[in-house]
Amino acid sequence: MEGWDTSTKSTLTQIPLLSAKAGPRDGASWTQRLKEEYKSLIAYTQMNKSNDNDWFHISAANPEGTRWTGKCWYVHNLLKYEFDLQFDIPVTYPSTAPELELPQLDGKTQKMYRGGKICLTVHFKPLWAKNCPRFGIAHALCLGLAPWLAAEVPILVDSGMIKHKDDSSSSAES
């Protein structure tokens, strides 16, 4: 954790970490997992929501828990912006990070792939690999969603690439 700021060290270390090695394909163990995912889920969401700092919400899309859907948002300028949120657990989960996607903002930055999914390689792919199996859903969101979205809705609007919604030029683009 050196090198991070002292809000996000903070942050980190109130995010439950998790200790079950499961993924999708692992029965009961993968249950677990998702129980433990949960708790970690909750306890971030709660954490942001008393710190008036709420910018996502997400749910699990089917009874098995390997899709994720919901939506994030972003403040700038004093305009939200925001976007839908989807994601698909790997099979190899939890060695492997979910690539988390925001299918408007797919092709509008270099910072992006494949319909939609965020390049988190660099940074946030080896801090993962590092912390497996204790990082989950919730470290994805802190250290990886979070400060892509503060590094790039600034350039999109400031570039024209996206607009608010409120903007009458605006193709729902947020």
The other form holds:
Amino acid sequence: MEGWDTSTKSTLTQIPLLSAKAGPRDGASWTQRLKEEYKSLIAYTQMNKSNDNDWFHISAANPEGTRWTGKCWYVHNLLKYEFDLQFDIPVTYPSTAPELELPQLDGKTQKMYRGGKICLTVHFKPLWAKNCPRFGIAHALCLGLAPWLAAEVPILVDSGMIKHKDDSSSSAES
Amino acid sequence: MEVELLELLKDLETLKRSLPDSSLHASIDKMRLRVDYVTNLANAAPARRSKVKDMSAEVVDTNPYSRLMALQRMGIVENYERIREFSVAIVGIGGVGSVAAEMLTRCGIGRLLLYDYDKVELANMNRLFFRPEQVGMTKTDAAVQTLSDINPDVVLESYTLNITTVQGFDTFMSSLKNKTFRPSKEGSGVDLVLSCVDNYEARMAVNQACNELNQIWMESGVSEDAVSGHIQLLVPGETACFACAPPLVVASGVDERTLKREGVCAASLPTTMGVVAGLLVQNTLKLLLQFGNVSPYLGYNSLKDYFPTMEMKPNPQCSNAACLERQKEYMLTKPVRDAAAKAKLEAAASVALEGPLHADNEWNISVVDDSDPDSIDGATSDALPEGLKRELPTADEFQNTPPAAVPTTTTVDDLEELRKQLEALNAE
Ligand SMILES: [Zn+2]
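Previous: the form predicted alone; requested now: the form predicted in complex with its partner chain:
Complete assembly follows, chain above in first position.
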């Protein structure tokens, strides 16, 4: 697991692995996979909360569980920056990972493909491929989005590309 | 407009003659030149050519196909006009796909199906094909605009969608199956699918569709550092599919550890993309019009001007179920293929007995490739031809190890209950 910091690594190993190799076109097997996705997401969210490091909320945006929307946030200099998060489960899932999108940041950073898809490190796809089908949505968030936010939000803030919303609801993390 | 401009010229001439002061004549002459220029511009106003019914071989400057039909006269292609029967689907209308579409349009291809979900941006202007005034249009609409002007004979279909989503994939599949253009065609409704996308996810989606439809396709790619690329022919069941083994890419020769990726996702050059599009469409023409050797894999390393070739057999343990079905079908038809190959060899042998071709080859040039391309097994990742490398590792053999007991904190196994549990956590 070259290329990740120790805390990402230790978090990753605690997220429950999945076993059903099924994508959204696979009918009943997809339902099985979807249950595993929920279990793994629930465990990851509980873990984040107990470590006082809750950093995203997502929900399925359709009954089939093929589109997900929610929020993610990052605290920089004691201020909380929150972004919309969305992604589709690709037809070739889990062979290919979901492409995580932060539409509000589209065009604001080079570390993004068009449409607001975050640009992952060279280490992500090899690790995902090696662990198919054991990695799920929770793993993609932990390995893909968390390091991306940690690397890019400070740059975006310091360069003035994003401003903090000064309303009380999004002030410094409690 | 032309009449008005002529009047203006006359007025200027009259003015010049009526002026006693000849020092002003030079500026009036300059104005006349400007009017001439505008007149030329007006005369060159775009005139759309009308459709042609048959491809003519007549060499006149009004025939858009004369130089292509010459391929037939020269004996390169047996029947060029067949190109009008073919349908080609191009997935991804970016730096490679748009240029490939223009080449096929100029060649007079019968029908093009174009797929992309993206819009034209100013950041695309370092590549060929799209123009600054098309910024903001969808790539598919902008492409149809340009291509239908270039050649109105080509039937163009545009699909603004993302083939990796469930809905986009369904539309993609049904559009490939539609046979209204040529109802007598066997198999799907298209002759070839060209993948010109820039990411692994979309390539895997094309692979999935083509394996399910038993559809021949070609994959193309340009490296993120913009200095190498490749094209690959994929025949379901016969050659390795895109999931049989991790993708094979050309090593640029630049040390990965010294490649600076900080602050950028990908670079692109119109040259590399143009070369790859050219290689892709050349292979397409050879496949469809049956001339020359169709390359199973051709790499391009621009730093060294090195073009590695090879072929890849399918992996009997491929993770793609449709690929395994196609492999089984291919094995079943082996006796028929062997008999046909034998008959062809015998026919060739009897021709050879009649005397060597080009006996007067004074420069002793060999036109036959004397080295077979390297052939590798899709299942093994070792013994790659020089200059090629795997992009991703293979998945671990997870089947052999029982999945670790999932240490979940929940024992619930009902989907709706699980959804509610996650929602409750989100609301906390
Ligand atoms: Zn395969």
